[in-house]
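One chain is shown next in structure tokens, namely the form predicted on its own.
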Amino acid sequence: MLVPTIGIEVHVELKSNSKVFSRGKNDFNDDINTNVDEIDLAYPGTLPALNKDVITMAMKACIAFHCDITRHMHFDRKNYFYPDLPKGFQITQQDTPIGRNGYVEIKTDEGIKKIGIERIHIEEDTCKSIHSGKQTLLNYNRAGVPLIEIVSKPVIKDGKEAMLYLESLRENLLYLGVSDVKMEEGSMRCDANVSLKEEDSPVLGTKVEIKNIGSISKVAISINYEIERQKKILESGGKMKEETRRFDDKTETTILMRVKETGNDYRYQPEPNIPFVDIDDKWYNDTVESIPTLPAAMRDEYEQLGISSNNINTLIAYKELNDFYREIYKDIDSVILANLLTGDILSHLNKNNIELKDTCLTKENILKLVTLLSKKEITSKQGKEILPYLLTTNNSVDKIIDDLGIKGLDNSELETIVKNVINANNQSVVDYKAGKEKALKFLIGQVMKETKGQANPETLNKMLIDLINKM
């Protein structure tokens, strides 16, 4: 039986203020070829100067992914010639990567699985190639942008596991604050290596590399396609060749780019212009202390608070919402707050294609609204009426309630209305006592109609049942 063996290489751009070996600004959104200096252009006589913040950011990633840190490390030159590489070599870490032997935990159908990380190393990005007709143009803004490359061990078994692994990487890197991990902008890019072997064989199959994968979901599709393609070849008696293939978005297939006849000889050599880097205990310990709460710990905490799994995943996926949530969730009903943020508030943001900071929502107003809901002083329906005004005006909750004419019903008012509905619908009372639950829903609907939706559903339900049982 043939089984897949999959490894993934992920390149992540770090969001330092300047580039890794120059003072050039590191900003994706600036105009083309504006963030460039002499070092980025490889002018003769220029020397690289290492950005310490890049080392700290890379170290954070290594610690979060349980890697052994290389305390005494150097950089190397990876020599190859390509139009997007101004110097004719790339500065990277070949022999002394900053991190080794880490892992990421993913939750599979069979339970928790550790995906091993072979190494994490620091390197510089190349120019961005822009293809226009028969021309290829170069954007030097990306030349020298700091990268970490995260190389997994070949222990992933299918596209779903690959997707879970990448989602975990992306979440952690985002919350570490070291990268914005936007695949659509190229700040997170990944290649997948796929091979098949006989289940009992210790020898891995011939590796095929897949490039040009534009999203995490497409990684799963490309891997699953490649598994089936290789399986058909091998089961029909064919042999695999070591190839590089690209993923085609339109056909959702992999297409041959080139066959690897020989191994790449990059003629690695130590970079002579950058001294060895020593990470002392203070630097290491300060970095450990700077690491924030990460998604796995957040999930455990949110589950204990009783937040639904869907809302947990939504909160963590939308970091801006989650950051807002974490500033105030300990002071109020955290479940109601999570429901509001992941429900109507997120819907408003998506509908208007804006971020939370673009709204008028304040912590004071959301605290007030959640308190009113938790004390059942207003209904969830009334909360939904109030929210749009909190998002689009600077009015207080009390002012919005006055303007909308919203008022709560005290129990004596509600009881009078409930008794009137019961007296006017005797047959429904008889039907409910006979075991017909729909009759109770009908009565609740009548009360809500009479109260114009202002009755609290929980209070109403209990009051209605108690009064009927006393009859």
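Take the two forms, find the largest set of C-alpha atoms that superpose within 1.5 Å, and that set is the rigid core. What you see is a predicted model; the values in this text were computed from it and never measured. Numbering follows the first chain given and starts at 1. Compared with the form predicted in complex with the partner chain:
- A movement of the C-alpha atom of Ile417 reaching 2 angstroms or beyond is seen between the two forms when the two forms are aligned on their rigid core.
- Leu50: CA moves less than 2 Å between the two forms after rigid-core fitting.
- In the core-superposed comparison between the two forms, Leu464 has its Cα shifted by at least 2 Å.
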Second form
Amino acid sequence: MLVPTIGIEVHVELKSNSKVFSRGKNDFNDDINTNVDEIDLAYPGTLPALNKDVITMAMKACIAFHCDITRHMHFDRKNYFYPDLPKGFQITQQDTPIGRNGYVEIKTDEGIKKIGIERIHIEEDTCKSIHSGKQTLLNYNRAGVPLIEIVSKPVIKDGKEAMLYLESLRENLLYLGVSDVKMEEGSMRCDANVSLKEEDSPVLGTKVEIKNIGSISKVAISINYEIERQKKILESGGKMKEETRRFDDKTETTILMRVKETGNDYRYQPEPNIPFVDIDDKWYNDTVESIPTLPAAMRDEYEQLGISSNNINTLIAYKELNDFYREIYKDIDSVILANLLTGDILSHLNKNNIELKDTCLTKENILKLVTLLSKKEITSKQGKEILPYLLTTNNSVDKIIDDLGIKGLDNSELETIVKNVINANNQSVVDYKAGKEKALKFLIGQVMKETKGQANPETLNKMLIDLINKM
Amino acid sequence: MTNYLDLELTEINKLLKAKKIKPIDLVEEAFARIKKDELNDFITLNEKAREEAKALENLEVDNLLFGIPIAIKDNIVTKGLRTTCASKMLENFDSVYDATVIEKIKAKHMIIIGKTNMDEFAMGSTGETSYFGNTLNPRDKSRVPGGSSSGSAASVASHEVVLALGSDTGGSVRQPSGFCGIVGLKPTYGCVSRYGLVAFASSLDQIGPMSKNVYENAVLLNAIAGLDEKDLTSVKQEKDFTSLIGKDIKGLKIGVPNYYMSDVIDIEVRNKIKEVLELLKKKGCEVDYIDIPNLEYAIPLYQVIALGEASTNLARFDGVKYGFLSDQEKLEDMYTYTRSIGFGAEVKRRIMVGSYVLSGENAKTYYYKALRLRHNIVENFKKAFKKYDLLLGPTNTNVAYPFNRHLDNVLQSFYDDLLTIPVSMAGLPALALPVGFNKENLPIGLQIIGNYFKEDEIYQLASAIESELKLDLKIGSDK
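Give me the form predicted in complex with the partner chain now, not the form predicted on its own.
Every component of the complex follows; first up is the chain already shown.
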């Protein structure tokens, strides 16, 4: 049987303030060709600087992905000609990648699986080419933007696993705060290497590299397509050629870009202008200390709190919501808070295509709302009515409740009404005691009528039974 | 014409201080001499030099280098004054920034007279690879001035300027200094910032001062040395390099590597060096002939390491951003024609050799093996410096030779650097000092090699020899 072997290379832009080998500002989105200095333009006589923050950020990723850290490392030149490469070489780490032998864990249907990471290294990005007609224009804002390349071991078995692997990388990098990791905007880029071999063969098949994949879900689609394509060729007696293909968004297929001839000769060479970098114990320990709580630990914690797994996934996926959640969840009913954030609040954001910071929601108001709900002073239905006003106005919860005419019933008020209803409906009490459940429903209905539906059903139920039993 | 530029730096400084002369007088004299000499030693003259000199008139003469005319090798970038590297590729190139050494000499209010002719991209040792034609040796115009800092050496030797900056990768300051009879230093690797020096071989390149005498050389080194955050290989040290000049040399231990006195070296050169060694013994120095292993591999190592680095350093000249462009429909053609037309033959030859030694398996066979052997040479030099304060030998295997000698024999040109390259490989400082003339009246250079950052000790010995010999180095003087 033919089985696929899949390895994935991911490039991630790090969001340091300045570029990795120059003092240029690291912000691709500024006006074209404004974040450029003489080093980015490879002016004659310039020498690379070295941004230590980039090394710290890369080290964080390596630690999060359980890599061995190379404490004595250097940089290398990778030589090739292309207009988007100003120096005619890229500064990268060929011999001494900052991280080796790591892994991430993914949850598959068969349980937890470790996806091995071969290496993580630091390098610089190229210019962004803008093709227009016969012309190609270059945006140097991207030249020298720091990247880490994360190379997986060839241990991924299908598109689904690839997707889970990428999601795990993305999640962790996002929570490490080292990158925006947006595939759509190019701050995370992914190439997949796919080959097929007979299950018992020790030799890997001929690999095809897929480039230009625009989202994590498309990675899965392209890999699965490629597996099927290769299967057909091999099963019909054909032979694979080593080639590079690109993913086509419209047809969701892969299209041949170029057949690889002899291996590329990048004439790697140690970069003589950057001395060896030594990561001493203090630097390493400080970096370990600075690593925030990561998604895996959060998931465990949320499970302990009794949050549903759907809500956990949603919270982690929306970092902004999760950050908000973590600022206040310890003080209140965290399950209710999670329900609100991943339910009505998220759908409000999605519907209006905005972010949490664009709403009027304050910590005070959400705390108050959750408290009212958890004390059953308002019903969840009432909560739903209140919430939109918390998102769109600056009013307090109390004012909104007043404005909506919602009377948060307190328990003593409720007790008075319940007692009145009991006194007025003695026959029903007798019927209930005789075992007629219907009689209780009638009594509840009477109280609801009196309270205009504002009584919390659960509280009411309990109170009614308690009072009847005391009689 | 005035003769202020024949004076010593300290004398010029006195005249400036006393307001007997103005910086503009020095500039006028420099331009007049350059015009008269016709050495083709400048590619570009600084048209703003007069203006800059005038602007100094109301300022206090606050240091020895104030108002002093200096020549800059044309591979050190200067904002507002084109930098060609003597190549068609950069024929009209204007830098957007000043090299760190330029910022430093400007802070001292020195006046840049112009950018000097050189071998294209510093690749050559005769000046003959320049796109702008040969620089003539002021001591004999039928002979090469040496290279690659050809114009810097010629302009100092002919007293067109007081001082000059050159760059030395395998001998490019020392060899022309020897051929023209001036003092030239290649500092310790890391002593002077390379920011703004157009790279040839990054692990070897150093900017060095060139001067008429030892003291002035040290003064210029003081001005340009020091840590620069823009050059990660530069090193912090705050020495006064003049401080040991004039101190007694008695008891100094001097080693003379046998490699430097072999019969490959011209007999007149060797004899002159031996005379100096005798003199030093008389002055109380201990002089021993010693063996330093593996120095004979320095030239092949250089061809692998320097050219390997050069091949990637020069990759940026592709017509996309600056410099010469051959506009073509196809991208491949743009690269091919831009680089084929823009670079001269020697540069292309070196790029090809450098690319070859880094290609595929060759990287292991040549490049990485060379790096290991280089490490070994470093260790061997270090061992020698455990026992000796300074090492001595000739700068060049011979004196300046006629033009066109190497045209048929490319490899031969590397052998000019037989005695300078081993020092470059180890990153050590070395100074070329004129110690006499051969029977054709051509200068012979002594090379003094110091331990890392011991430029002050080099100057101490060089100055002692200089004051013993009392040579008249002025061109046209009766010797």
